[in-house]
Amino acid sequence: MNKEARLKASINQKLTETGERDRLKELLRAKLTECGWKDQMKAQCKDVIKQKGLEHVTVEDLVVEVTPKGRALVPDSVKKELLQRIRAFLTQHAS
């Protein structure tokens, strides 16, 4: 495992151990619902199913099709807030 992978694993472990990871996930869910992202993604999935037909679409197909658009639709303000919270956490828990 290279240095970057070890660092990522260490950060993820610390986020999980402290419960911060779950708090960040809950914040993200709330923010995405609040800004309408969830509804946009639901509509996107319905469009894909309508285009391809229900019998011809798997969950994996949907994920592959809508993931890039889903990531692009996350508002910058939400990304910035999460990044600030992660940075604050890392500063607080630096060892």
Given for the second form:
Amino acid sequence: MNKEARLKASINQKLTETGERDRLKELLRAKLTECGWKDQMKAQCKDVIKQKGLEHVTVEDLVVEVTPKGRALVPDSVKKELLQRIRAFLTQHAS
Amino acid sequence: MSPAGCPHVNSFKVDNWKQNLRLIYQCFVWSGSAETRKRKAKSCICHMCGAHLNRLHSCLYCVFFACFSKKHIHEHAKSKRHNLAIDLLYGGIYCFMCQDYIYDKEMEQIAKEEQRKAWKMQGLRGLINLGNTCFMNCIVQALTHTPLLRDFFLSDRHKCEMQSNSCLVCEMSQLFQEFYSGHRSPHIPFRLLHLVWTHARHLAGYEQQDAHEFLIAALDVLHRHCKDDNGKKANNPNHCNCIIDQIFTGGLQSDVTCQVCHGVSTTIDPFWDISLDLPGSSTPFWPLSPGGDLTALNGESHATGATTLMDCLRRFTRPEHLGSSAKIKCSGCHSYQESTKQLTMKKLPIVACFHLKRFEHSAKLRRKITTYVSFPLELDMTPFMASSKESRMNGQYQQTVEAFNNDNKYSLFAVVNHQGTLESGHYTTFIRQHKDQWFKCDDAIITKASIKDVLDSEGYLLFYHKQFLEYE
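Given the form predicted on its own above, I would also like to look at the protein as it appears in the form predicted in complex with its partner chain.
Every chain and every other molecule in the complex is listed next, the one we just looked at coming first.
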């Protein structure tokens, strides 16, 4: 594994160990619901299901179709806030 | 995704499959304890490429983790003919034969229970702000993490005798159950708010209120509603044996000494909190009267010049000349004489709350005092005890003996902070879990905090509990 991958892995480890990852997930969940993103995604999924047909659609279909739109629709403010919190966490645990 | 379920799970549902599945959820999906989290952090990487993201899955038939995005888990499923895998992020079960995520009733049930369990251990839950209600939220966080109070409510010891639904103790009990229920979503304390408005009219309305006032009002109502629990009423209506009194009530001794005959008149009043004046307020803080060599006891030095909690307590317990305009009738002299008054602690409560008087409401001035006051993680109240004062007056310096007396030692467990101005501000709380894990509670948002964050904060309400409670 190269240096960047190792760094990513150690950050992930720290986030998981301390439970911070779970808390950040909850925060993100709350923020995305608040700003209506979750409802937008629901609508997108419904469209894909209509398109492919209820009997034939798989979770993988939804993932492939909806993921890129989902990523693009996350508001900048939410991204900023998460980034801020992760930074704060890293500063705290820098060693 | 057939609603009839996947037929391929039947080969999995043999022997001790339920317990095995639970273990997988507990260890690798929803880790509840620090131990399982550590294990998860270490072992949950793709056995083929080492990645920890990429939709990691675990094989349900053997110990094998692999990523979904790069199809590594698919390779494993094909070669080993292990047809079921679990998504470590969301706990969904994937069947390689059906080529989709499946919904099996029994497995869903197990997943749900394990998820609840993982969060139940935390007792951490956010609180929705109902319109400037952070003054209430911050106190609720402190109370739900007060050790003995938590034990009292979680063991369901309140027997309600009130007819209507307006018992605050019942509502508190409900609140505690909610906090330790395992639900992760923020709680909406609308019933609590309504009860507070009903029982403490002066706090009603959607304006910003003072968290300290709310604390005292809440303790008062709880104390009143709790009194009905006791079969026997204590002689002193101010000191019954309810849980609030057991935990929060201390005794403050006030000694008034006549300057002429040196006779001392003593009264003891109950208290739930100690309100401390700060430097920068209109009441003078310095100079302190010579109070003996107390600086060494809590390992402090004044090199930095910052005011400490100990300074505030020293000032609180200093002898104060009452002046010629405030003469007291002395029973020894049978006339009005000048006197000095001194406050000391007669009885320490199990939970001590210190209120730093940051909000000045004098006739001309309404402002917030933002002077930094440093407070310790551990506090020894011995120098401020009535018994210590007596020993000093008798010429005995008992410091070395008292220092070993654990009963006066306290540990910080919650700090309420106020950010902003008198007109518009916001309350947040730091709470401590286990011995040294701190969290910041900001309405609905809970985040991990460092000890430094806590000790560097301004501090408005400081909650300490006696150290003999450290069993966690």
